[in-house]
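The chain below stands alone, shown as structure tokens; this is the form predicted alone.
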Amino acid sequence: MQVFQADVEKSRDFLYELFKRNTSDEATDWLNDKLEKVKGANSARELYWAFSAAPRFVGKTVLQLQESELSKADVLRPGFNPSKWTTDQTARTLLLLSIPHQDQNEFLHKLNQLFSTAEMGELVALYASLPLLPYPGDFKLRAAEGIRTNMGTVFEAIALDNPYPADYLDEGAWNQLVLKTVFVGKPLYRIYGLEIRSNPTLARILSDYAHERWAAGRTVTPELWRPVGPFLNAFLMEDIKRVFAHPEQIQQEAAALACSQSNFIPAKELLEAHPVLKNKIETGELNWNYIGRKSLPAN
């Protein structure tokens, strides 16, 4: 059984410093009082009240992070990225990290109670905090619930800038997460671990989705071909040829990148036939993050 995926104390110290730097003295005093009570409380009453009330006392300001702090976050927990977190979200995560966790059943009971009664803002904090919580294997079903939600901000909290899904979801749930990200028009480049968790089944699912869109006279995001490229075969190559023939440059760039990821001989030959794009890929001028950011207005 894996108990820790990140050092709880170091994570707490890191988030606390971010919180202090991004909020008022009054908000920090309020949180200090609640953290002490949560640490020492015999019941969960103080936790539940503080978790619910946090926005009223600490606000919802988006954290302003420096590059060095983003790097430190990634050291604390590979893939951890709080660049879009808010002060109330950070305060709530600090409350979660202050719950005594030596008793696994008691810890999980408190977390499950919060998940069961949470409103949208609370769910965002809960799902975004998953990569820092003890007993990570016990939250797989919760993560799968997050994928099925109809609440956009909650889905973003689990799908984007969150390393938990790549590390813990089984293949079926992971594929569902990627497909839904495409379906709801969110950027794939913000899914942590996309290359590592790509698989032939996902490539086929995304191809099927593209064919449905094309049949309806619609386009697909060029990012869709990112998880497909490593698994190109004779069937998928027909998709890539179609994308190469698209009048939009960004679609052609995505097709070239997909070919560059493949060892399939026809894919290599197709890329050779587009020397300008091939050169941009080899020099780093053209990459998937560029495609993701460039296609955002269309999303």
Second form
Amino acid sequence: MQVFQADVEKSRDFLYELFKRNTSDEATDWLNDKLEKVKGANSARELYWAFSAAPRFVGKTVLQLQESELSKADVLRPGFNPSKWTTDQTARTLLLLSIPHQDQNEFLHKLNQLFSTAEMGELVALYASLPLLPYPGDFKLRAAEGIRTNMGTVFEAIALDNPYPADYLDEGAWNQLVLKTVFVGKPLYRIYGLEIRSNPTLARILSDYAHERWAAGRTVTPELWRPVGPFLNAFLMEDIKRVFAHPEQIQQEAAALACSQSNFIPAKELLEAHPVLKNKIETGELNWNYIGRKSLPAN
Amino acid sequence: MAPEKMMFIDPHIHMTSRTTDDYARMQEAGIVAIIEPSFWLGQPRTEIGSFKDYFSSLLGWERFRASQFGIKHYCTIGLNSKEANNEALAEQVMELLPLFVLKEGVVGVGEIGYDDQTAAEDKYYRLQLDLAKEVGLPVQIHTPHRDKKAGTIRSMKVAMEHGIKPHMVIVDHNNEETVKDTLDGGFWAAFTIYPNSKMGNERMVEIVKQYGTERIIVNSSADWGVSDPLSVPKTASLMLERGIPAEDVRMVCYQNALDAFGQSGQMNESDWLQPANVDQRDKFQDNSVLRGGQTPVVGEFKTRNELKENIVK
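Hand over the structure of the form predicted in complex with the partner chain; the form predicted alone is what we had up.
The complete assembly is shown below, putting the previous chain first.
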């Protein structure tokens, strides 16, 4: 059984420095006091109170991160990206990382209590903290539940800029995460590990979804073809041809990118037939992140 | 000030058991904010999970539902007196309360106190007073229907014993018999206006005439029984009609509730002074307040009627 996915001590030090730099002395004093109290084994009440009350003492400002800090986060835990975190969320995560974790049952009991009684802001903090928590394997079902939510901010906390799902979800739950991100109009390029976790079933599901949209006379986000590209076959090629024929340039660019990911001969041939786009892909001018950012306003 | 321009707070109303039509009419009548105390549901809960989901719904779905009509929703969290008598369950509720009392928008521990005035009620009332004191929240007290005067005095006495300052205690469901003791003790005296029981709005007018406006609060306690979610604006209207100055009406139907529960630090006028931006296209966990074919209101929720159309004589 895996106990750690990130060094708890180092994660705590890193987040603490970020927190301190982004908030007032009073807020830091408040948090110091609470972190100390939470460390005790019989401290459930202290934890629950501090966890709920954090925003009123530390505010809800978005952290201002430097480039070097972002890289440091990624070294600490591959894929960890707190660039959109807020001060209350950071304080809450620091509280979670200060809970004694030697006793697995005790630790999980406290986390389960917090999850099952959380309101929206608390759920955001809980789901976004998943990549740092001990006993990562024990949060698979929680993460899958987070994907089912229809609270936008909560869904984003689990699906976007979060490496936990790519590392721990089983294929069914992972596919639901990707499909739902498309479904609710959020950006796919912010899903960590999208390419690594792509699979033939997901490609088939996304194609079916595109057909449903087309049947209803609707458009499909060009990002949808990103996880489809590596699995192109005779059937999926028909979709890609259709996307190539779309009048919007971004759709054609997406089709070209999908072809460039594939070893399927007809896909390679189709890309050859669009030399300008092929060239842009080869020079790196055209890539999926560019498509994601460009299509964002439409999302 | 004309009544339709006035803002009201109903600091005690159980919206869980009311409809969206109530919300729409309350908003039209000038209610800008409400407090929903935790209470029983008309029949006892038998499992701890029911409490957990109920508390969560006060902070989640109900707050969302109110926002869809431009009303700011707060709540108080507590184990009510009737259900304190199921001790096995009460113990579990007490373990749950620390997870909820400091959440955003929780403005007090309530409503707690006595119903039958049993030993179990006394035990859990006291434990919850300690909890309120520990987290620095106001206490909202439910006073008993039977043996009311003695029960009210006892509630206040016990609160004092636990070191709670009277200004942190809102004593609900007062009447002519209890008001003097409540005010003399330095507590907030809240009055519930019920059609046909508790306190009528004509009697309320007389109480304000006699006792003034200091620490007096009007509420509806509207729930699943025969009750009226417009009790506060209707009483305000009657007060104005009977010659009580508008400023006094503002105190008992708005400001005092804000001052009392504002002590939680969780309720500020700025929360609702911006024109309410309603977007009924929003959903909460995939649920909408709208039903098939209805057009969502987006932007400011517009008053359709004058207040007087809401008054039932």
